[in-house]
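Shown here is one chain on its own, the form predicted on its own, set out as C-alpha cells.
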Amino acid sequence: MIPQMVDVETDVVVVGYGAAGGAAAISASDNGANVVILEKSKVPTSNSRCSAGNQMYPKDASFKEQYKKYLHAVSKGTVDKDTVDVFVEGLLKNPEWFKKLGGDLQVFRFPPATISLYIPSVTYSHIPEAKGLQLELYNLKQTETCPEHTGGDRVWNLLNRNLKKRSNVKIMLGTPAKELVKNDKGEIVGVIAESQGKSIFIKAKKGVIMTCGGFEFNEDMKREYLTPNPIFSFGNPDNTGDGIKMCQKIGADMWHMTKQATYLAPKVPDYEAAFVINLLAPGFVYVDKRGRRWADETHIECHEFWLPLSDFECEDFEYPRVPTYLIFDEEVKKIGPISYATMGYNVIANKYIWSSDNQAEIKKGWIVQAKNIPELAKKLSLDEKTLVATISRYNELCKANKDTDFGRPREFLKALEPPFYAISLWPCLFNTQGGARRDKDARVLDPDGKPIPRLYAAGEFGSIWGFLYQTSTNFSETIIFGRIAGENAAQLSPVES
C-alpha cells in the first residue's frame, strides 16, 4: 500500500552509498534526474570504500573479445552472455568516466615482497579460453585531488566530492531503507525508510536503484548460504542483507546467494571486522586444528580461500581448517606488519594501523610467541606430537629444497627456527555475491525472468559473478552497472499518479 503522506519526493532513489550507489547517482544526475541517496550508516563506509579498489582490464583492445569468452567460461552459465558482454564493454569506458570526474587510473602492481597474497592477473589461466589472454590490474591514482591512502577510499571520496557539487542530489545518512513500495501496476514507486526513529516515505517518480551491498554480518544468512562456518568479514558491519529481504518481499528473484569472495585472515575479539593479512618473508606455514599443514601457502587464490576451508570431516563433524593457525618466524615478525593498511573497515573506519614489527599485537595477545614448538602447541591447544612432526617435516623439505607434500615453490621455502609466533586465521569475506537477479540493463527480475518495473540494482547486491570469481571484477562491476542503472532509471517517464 502506498503511504498517503509523502515526506520526500524525487525522481530516483538510490539505496546504499558505496561505489555502485555513487556511480548510479552521478549517472542519474547527469541524465537530468533529481536523486536521493539513502545510506544506513551515519558515516558511509561501504565494502567498496573498504576495498583495495582494484580493477582488471584487458591489456589492450585486441583482448576484448577473448576476455568476454573467458569471463563467460568462468561464470559456468550462472549469468547470461549479454550481461558479461555489457560488463566488458562498460569496463573499457571506465577510464574516461573517471577522468571526467577528476581521477586517473594507473597500472597497479603488488610489491614483489608480497608472498601470501596470491592474485594472478588471469585467475584461471589453465582453461582453454584463457590461453594467451593478457590482463592488467588498475586502480585510481593517488594525486593531490585524490589524496586518500587506499584505492577504494580514493574512489569513494572522488564520487562523494562530485556528488556534493550537484544541486539535484540529496544524501540522507543514517537513514536505513526498510521497504519497497509498489503501486497497483506492480511498479516500484518509492521507499519507506527510517529517519531519526520515524518512518518516512520517499516517493520515486522514475525509479529505485538498490546498491545496498551484501550480508556479511547477517549470521542467519551466512549459515544458510555460505560455507565454512564461522565466517567473518573485512567490511562494514552494517551490511546485514536488508536489501535482499526488501526485494524478496516484492517478488524479486534471488541469485548467486551461495557465492563469495573470501580470504584467510586474523579476526580478533576487539573488533567486529577482520584484518587483512599479508606476509613479506617466506618463514611461515599454515596448520589446521590438528596441527597438520594442508596447502602450498603461497598459491591459494586469495578470493577463493572458502573452497579449501570448506573441507568438512564427517568423522569429527567439523571444519578442521577453521581456524587455521599461521606459524611464523622472527624474520616475518620483524620485516613488517602481517596486516597491511591498504584496505579494510578497521583501516578506513576504525583507523587501526598494525604495528610495523607486530610487537603491539603481541602485547595485546593477538599473536602468541613461544621458545619452541612444544610450548607453542600448548599455547594454541594443538596436539604437541603432531605439530612437532609437522614443523620437522616442513623443515626437512626446506633443507631438501623441494616441497614434495604440496609443491610450494623453492624460492618460498625457508626452514622455521625459534623463536616462533602464531596467530589464528579465519575465513573472512571481502564480500558476498548474492542478491536480486538482474539483467544487462541492471533491471531487477522476478522468478519468471521479467523485469520488475522501475527497480534496478548494481554492485555487490546481486553481483553478476555466480560461479568462480575472476579477481578484481567486483569493483569494476560497481561502476559499470551503477552507471547503467542510473542512466536507465533517469530516462524513464514519471510514474502516473
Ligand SMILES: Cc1cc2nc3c(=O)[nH]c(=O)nc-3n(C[C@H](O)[C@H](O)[C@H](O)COP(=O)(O)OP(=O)(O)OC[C@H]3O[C@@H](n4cnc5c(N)ncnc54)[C@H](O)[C@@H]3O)c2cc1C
Given for the second form:
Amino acid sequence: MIPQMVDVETDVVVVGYGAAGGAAAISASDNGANVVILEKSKVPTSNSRCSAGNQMYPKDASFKEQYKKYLHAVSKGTVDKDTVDVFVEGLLKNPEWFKKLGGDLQVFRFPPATISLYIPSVTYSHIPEAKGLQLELYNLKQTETCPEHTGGDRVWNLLNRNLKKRSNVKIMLGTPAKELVKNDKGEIVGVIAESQGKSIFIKAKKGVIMTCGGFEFNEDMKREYLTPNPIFSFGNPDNTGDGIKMCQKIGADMWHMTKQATYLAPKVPDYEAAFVINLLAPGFVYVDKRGRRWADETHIECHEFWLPLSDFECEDFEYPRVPTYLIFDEEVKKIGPISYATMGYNVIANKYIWSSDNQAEIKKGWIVQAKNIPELAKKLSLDEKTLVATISRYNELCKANKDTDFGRPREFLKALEPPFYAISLWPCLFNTQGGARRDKDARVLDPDGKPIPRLYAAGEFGSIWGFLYQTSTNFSETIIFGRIAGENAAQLSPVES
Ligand SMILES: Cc1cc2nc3c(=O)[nH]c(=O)nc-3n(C[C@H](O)[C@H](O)[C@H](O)COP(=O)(O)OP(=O)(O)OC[C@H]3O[C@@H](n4cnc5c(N)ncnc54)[C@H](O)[C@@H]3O)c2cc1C
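Target state, the form predicted in complex with the named molecule; input state, the form predicted on its own:
Next comes the full complex, this chain leading.
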C-alpha cells in the first residue's frame, strides 16, 4: 500500500551510500534528477571505504575482447554475456569518469614482500581463454585532492566531495530503508525508511536504486547460503542484507547467493570485524584443528579460501580447517605487523594500528608464544603428537628443499625454529556476491526474467560475479553499474501519481 503522507519527494532514491550508491547518485544527478541517498549508518563506513579499492583493467585496449572472452569462461554461465560485455566496456570508461571528478588512476602493485596475500593478475591463467591475456591493477592516486590513506576510502571520499557540491542531491545518514513501495501497476514508487525512530515515506517519481551491499553481518543468511561456518568479515557491520528481504517481498529474483570472496584471517572477540592478514617472511605454516598442514600456504588465491575451508568431514561432523592455526617464527614476528595496515573496518573505522613487531597483540593474548612445539600444542589445545610430527615433517621438506606434500615453492620453504608463535585464523569475507538478479541495464528482474519497473541495483548487492570471483572486479562494478543505474533511472518519465 502507498502511504498517504509523503515525507520527502524526489526523482531517484538511492539505498546505501558506498561506492555503488555514490556513483549512482552522481550519474542520476548529472542526468538532471533530484536524488535522495538513504544510508543506514550515522557515519558511513561502507565496505567501499574499508576496501583496498583496487580495480583490474586490461593492460591496453587491445586486450578488451580477450578479457570479455576470459570473463565469459570463468563466469561459467552464471551471468549473461551481454552483462559481462557491458562491464568491460564500462571499465574502459572509468578512468575518464574519475578524472572528471578530480581523481587519477595509477598502476598499483602489492609490496613484493607480501607472501600470504596471493593475487595473480590473471587468476586462472592456465585456461585457454587466458593465454597471452595481460591485465593490470589500478587504484586512485593519493593527491592533494584525494588525500586519504587507503584506496577505497579515497574513492568514496572523492564521490562524497562531488556529491556535496550538488544542490540536487540530499544525503540522509542514519536512515535505514525498510520497505519498497509498489503501486497498482507494479512500479516501485518509493521507500519506507526509519528516521529518528519514526517511519517515513520517501516518494521516488522516477526510480529506486538498491546499492545496500552484501550480508556479511547477517548470521542467519550466512548460515543459509554460505559455507563454511562460522564465517566473519573485514567490512562494514551495517551490511546485513536488508535489501535482500526488501526485494524478495516485492517479487524480485535472487542470484549468486552462495558466492563470496573469502580469505583466512584473525578474528578476535574484542572487535566485530576481522583483521586482514599479511605475512612478510616465509617462516610460517597453516595447520588444521588436528594439527595437520593442508595446503601450499603461499598459493591459495586470497578471495577463494572458502573453497578449501569448506571441506567438511562427515565422520567427525565438522569443518576441520575452521579455525586454522597460523604458526610462525621469530623472523615473521619481527619483520612487520602480521595484519595489513591499509584496509578493513578495523583500520578505517576503529583506527586500529597493529604493532610493528606484533608484541602488543602477544600481550593481549591474541597471539600465543611457546618455547617448543609441545608447549604450543598445549596452548592451542592441539594434539601434541600430530603437531610435533607435522612441524618435523615440514622442516624435513625445507631441508630437502622440496615440498613433496603440497608443492610450496622453494623460495618460500623455511624451516621453523623456536620460539614459535601462533594465532587462530577464520574464514573472513571481503564480501558476499548475492542479491537481486539484474540485467545489463542494472534493472532488477523478477523470477520470469522481466524487469520490475523503476527498480535498479548495482554493486555488491547482487554482484554480477556468480562463479569464481575475478580479482579486483567488485570495486569496478560498483562504479560501472552504479553509473548505468543512475543514468537509466534519471531518464525515466515521472510516475503518474
Ligand atoms: C577489506 C576489504 C578489501 C577489499 N578490497 C577490494 C579491492 O581491492 N578490489 C575490489 O574490487 N573489491 C574489494 N573489496 C570488495 C569491495 O570493496 C566491495 O565489493 C564494494 O566496495 C561494494 O560496494 P557497494 O557500494 O556495493 O557496497 P558497500 O560499500 O558495502 O555499501 C553499502 C552501503 O549500504 C548501507 N546499507 C545497508 N543496509 C542499508 C539499508 N537498509 N538502508 C540504507 N543503507 C543501507 C551500508 O551501511 C553501506 O554503507 C574489498 C572489501 C573489503 C571489506
